[in-house]
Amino acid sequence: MAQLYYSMKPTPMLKDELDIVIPTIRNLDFLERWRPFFEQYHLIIVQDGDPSKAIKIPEGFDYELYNRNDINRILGSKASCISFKDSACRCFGYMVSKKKYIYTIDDDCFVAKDPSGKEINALEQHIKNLLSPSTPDFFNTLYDPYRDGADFVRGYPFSMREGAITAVSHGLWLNIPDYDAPTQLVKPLERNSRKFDFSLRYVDAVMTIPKGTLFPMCGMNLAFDRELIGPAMYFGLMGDGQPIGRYDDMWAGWCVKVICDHMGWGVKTGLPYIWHSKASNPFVNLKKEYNGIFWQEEAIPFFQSVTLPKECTSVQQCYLELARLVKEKLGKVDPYFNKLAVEMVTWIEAWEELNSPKGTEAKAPNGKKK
């Protein structure tokens, strides 16, 4: 009887309400490390690159597999909004999901351990973040007041203690830092450690990013309320054929934060950590990032100054207004932004078409396993 008790798996949180989206170009052996945490959830795998290449997925996972042929078949002419040869292809998974929540992770990320040596259930922590309120309008100096053992500090307005809906949970990483190419080149040996004797280390904290403040969103350990903010989670137009790469998640983060601020929703960052195992080539990254390093100095002030009209009462309306402003303001920086603005509109059109009652019939994947 005792043996039966210990072999029973705990019921995962939001099992039937959350999809895990993974972009990849390789075999997904990394899932074996995540099996205790992911096996009972549904996976949406977006295969980038050559669609004729077969990728291996470990037995026992419930998944849908989509490649570029599927994207072209399902979206038709609107497939132009989905990046090719870039991890931004993951946002196609957000579009075809039927669940309320999304967790997305890169295939070079593994289970991390906290300072005590215990394995971190990153997915569970993300869910806790999403299911508890945020405090975007007034900062609590003890960080997240809704965590066990925490509370609001003296002087925090009682009228604000109910908090706001949490739309996004932004997790962090241990080992390989998420640096841009210039920083990679000057700090090639820098590592984020779970130990407490390094300048970069595990910090046991979750905080709400204040209203009016942007942040560099990383897509390799991210969860969000798809029903709430999903239409704004467009990872830009990057990769093959585009003059920029590695800014896909940051572009989505800037758009999402502006819209969350407008709608009165919160974005949390901090826990959980994952283990980022592989450092990408800084010289290859520099080639991808080169234009973005200059363009971000124009894009960030643009997003900081954006005020969405009160008539924008849905995420789709907000995003279409952002697309209009991107073309009007950033189109002067480079013609790329005119193209990006067009695809932002295409993304919303494809999202609405695919998520209509009739659109769900077209979502058949290339590969599916139960």
Given for the second form:
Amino acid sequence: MAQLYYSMKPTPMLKDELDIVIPTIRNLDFLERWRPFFEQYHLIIVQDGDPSKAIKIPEGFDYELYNRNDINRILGSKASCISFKDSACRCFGYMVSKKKYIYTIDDDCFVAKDPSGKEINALEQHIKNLLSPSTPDFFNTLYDPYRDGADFVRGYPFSMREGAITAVSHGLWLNIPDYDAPTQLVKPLERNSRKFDFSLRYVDAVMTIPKGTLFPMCGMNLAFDRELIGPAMYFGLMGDGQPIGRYDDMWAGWCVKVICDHMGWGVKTGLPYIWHSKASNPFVNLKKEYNGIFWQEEAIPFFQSVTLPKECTSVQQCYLELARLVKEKLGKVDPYFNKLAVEMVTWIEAWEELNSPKGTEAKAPNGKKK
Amino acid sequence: MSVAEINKNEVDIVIGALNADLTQFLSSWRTFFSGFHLIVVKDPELKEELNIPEGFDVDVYTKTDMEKVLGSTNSTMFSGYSCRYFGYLVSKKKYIVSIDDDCVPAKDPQGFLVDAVSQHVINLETPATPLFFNTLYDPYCEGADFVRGYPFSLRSGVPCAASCGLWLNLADLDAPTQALKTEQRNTSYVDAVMTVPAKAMLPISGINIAFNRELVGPALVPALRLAGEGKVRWETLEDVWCGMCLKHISDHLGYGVKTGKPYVWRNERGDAVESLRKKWEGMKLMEKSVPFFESLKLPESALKVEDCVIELAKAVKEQLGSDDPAFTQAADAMVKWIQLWNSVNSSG
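Coords for the form predicted in complex with its partner chain, given the form predicted on its own:
Once more the chain from above appears, this time first in line as the rest of the complex follows.
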């Protein structure tokens, strides 16, 4: 039924059906820039780092805030699955949300402008993406056929034109591109732009990533159907005490894509753009990513060859099976993967606990609304 | 890679002439075709003499030439839009760029005319990345790169077999769609080139296409003809079938297929509603083709493109032959095509 909404004009706001999840360690001044677009939505702030620090949130926003003390209190021993000192902790926000959709954004991301100079309502575009079908089974050369002005091209099978339900909408970034540390070190000045006139490379397209194809999912500007794929959006073990960082969203993306392919759901990428303002320190990044650069060479063939049994009919079942396979196949790459596999299971247990009917009472956060 | 580095001697521009008067078409492309060798192939069913303006380095092929090669009076393999394949057959160059004769250069959002030929060659000369999707699209173009999380072992890419361009104004929609949305024109210029991932199927349009002839030439098969195939794209499927074969073979051999830029401007021509009146069997054939290609596995032993085509033809005949005579004919045509290819290209 939600699929019918995509042709509604204007795009429904879904303000009672969508939570915005933001991880932070400092302040949320950036919200001031997003105010016209975010003010009507409920925010879930996940405060990383020192819980005694007070996070300043601009007036007028409706939010709940969770710090590490809250996470420990709410999850108890299961809090071990939530990363500390890494933005991966944001997935706690997915778990405690009660809404159908999630939009997550980094606190160094701002409103971008399209080539005509108009400010981009990123959230509205994500909603359009999520409410319209995907086309994972056959690539449309005119990209998203459901967009105004587009359609399926000649030769596109009619039986596939209803598309599949969209589980994930992956947005992009103007200005500072999401490069890894080695690339940042080699090209510190590169912006997502053209060489000759430095105009920004704005690619005016949304497309479905074909079934069977993996991609690097960036968590900076990401929306998803939590009711569908939420349990698979675990951002892994990163940060403090862990041998890896900056692979949280990557890990979630590989798991999510495999499961979406299995379930017949679509993952879109492309619009909307946000403006990414801050380039993190490439030397710090290199240290965090170091193991990841080698481990991804093993992880990716693993994910590319995974087949989930047809008995796995729920996302939770798929995820638990994935956890089992991670231990079996990647455990020998590094003991980290054994730990990760254990916490993947913990995550699902915690998800079930919090999202079952009786689990909802225990969740009261520390920081309150307006 | 820049325009200045393109070796024009490696490229043939092949034009299938379905219209006799190519003056407007060739004049509009003059700047971008200049310095290149052209092969113009006349639709054997076209009665009038071709009108080609001066100043082009062009070889023209007609029905007579086809009959010499085919050794018979049967030139239906190369009739209509399929006439261009004859040009692919006789070319001796590394790259082929092929554009329908009702297309002219498009303008990009900055107002500059798009050099479709150069963009195609650049696409073909730079690697493709079919094994993992790059969210910033073509990582080899200036101002872009591989994103965080892209495996380093896959960053050298694979050879690009084909470059599928797009169309502004009249997009390549099928007759029912265009008939339903009579006023719809494509005004969206998407500033990207990307590799279509391995195993993903797509409808490849012959309107604006380029390929590495040395790499995959024999895989561009003029095979599937609709009964009552017409002289407007709405009444054909030959390129879509050819594209399914090409993509499958490219995937099998580890090559890539790119899509996106360059755009061409496609002029108004034909009437979608008129085309819709004809019994449109293309829809049925596509429905049958899709599960076939989805489950098809070429044998590991098929290492040459020609062998892949032969194996594909065998599978088409076995699995689709009983569904529709068009498939049996396509399979036979594919085998015949390889025979022709081998005979023309061994003596050349």
